[in-house]
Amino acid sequence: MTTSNPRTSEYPIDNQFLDRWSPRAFTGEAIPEATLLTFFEAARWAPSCFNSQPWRFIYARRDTEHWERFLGFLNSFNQGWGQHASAIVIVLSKTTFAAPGTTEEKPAPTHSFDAGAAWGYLALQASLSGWHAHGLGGIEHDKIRKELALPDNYAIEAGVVIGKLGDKSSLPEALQAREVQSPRNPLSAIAIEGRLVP
């Protein structure tokens, strides 16, 4: 068992897994590009099928020419608090790959799974570096595909906002109550030996 902040694991794990969380209150400070690239560097080392590395991270940092356009990639709810983040990232995955020793592109059945692993590495590195990354599904898929001119063989997986933890009083009252480190389902609900028991 490991305890960190209000969270406790059922089995011993490193504190980094308990300390990482996804706040919505950010300070609005700029993030140095080298700091953000460190998070992507961690993501680069995630495992993937055939080492195909299907993930792509398209990003904009606060106070740069791309910021307003990327803020517009979030739905209106997420724009409300995401506007105070330091970076906005769109996570893509390449849906095809060429197996080692070939040049023919074939469907990559684990592209989303692999991109999820890379996102997890990014989130942990951000947390270890004193920043926070909040993944979100509330993004404008059609707008992203059009404005980024994405090829058909790239899937839009999610958005991510990154920033330094801010004061929750900056959030609407309804969100302030949710600005806590969330619990998890019991381990027995997600790890089942033999067969799924719904």
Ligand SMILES: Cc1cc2nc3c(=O)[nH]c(=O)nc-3n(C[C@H](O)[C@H](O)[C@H](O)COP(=O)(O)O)c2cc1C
Second form
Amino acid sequence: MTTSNPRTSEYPIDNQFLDRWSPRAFTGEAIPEATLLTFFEAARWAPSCFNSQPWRFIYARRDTEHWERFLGFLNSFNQGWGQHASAIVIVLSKTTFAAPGTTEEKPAPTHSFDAGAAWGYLALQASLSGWHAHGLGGIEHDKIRKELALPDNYAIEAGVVIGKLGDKSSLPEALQAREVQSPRNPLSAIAIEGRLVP
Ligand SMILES: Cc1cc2nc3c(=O)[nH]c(=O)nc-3n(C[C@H](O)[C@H](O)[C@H](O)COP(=O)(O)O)c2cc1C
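Got the form predicted on its own; could you also share the form predicted in complex with the named molecule?
First the chain shown before, then all remaining chains and molecules of the complex.
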């Protein structure tokens, strides 16, 4: 077992998996673009079906011309705390691909799975670098599709806000109580030998 952050795993793992977490209190400082690009660089090295690399990260840094528009891509709950983040990212995946040796675009069977792996790498690199990446399902899909003029073969997977950990007293009381490193289901509930036991 491994203990860090303050979480304890059942089996020994690298601390980075326990150290990554999703706070909502951010300092609101600017993030250098070169720093942000290191997070996408980590995501770039994720594995994908046929190495098709279907992930796309469309981003805005705070204090840039894109910031307010991207903040409007979050639902009102997430805007409440996300406004103090340093970057907002919309994660897309390309839903079609041409298999090696072909030119015809066909449905990509694992575009979401692959994009999920890449986001995981991004989040771990952010955490290793002293930042935090917080995934967001609460985003405005129709608005994003329209304003980013997304072609039909690009799926909107999720949003991500990135920031430096701030003081939790900056959050409303209800969110202060949720500003904790969450536990996990037991390993035996998710890793099952042989067959699913619902
Ligand atoms: C795809 C995805 C969507 C999420 N959506 C939201 C969201 O809309 N708002 C929010 O406050 N947290 C959101 N979260 C954060 C999760 O609640 C959080 O990751 C989970 O509780 C586990 O906690 P941890 O990341 O601190 O380990 C999301 C996380 C992921 C990966």
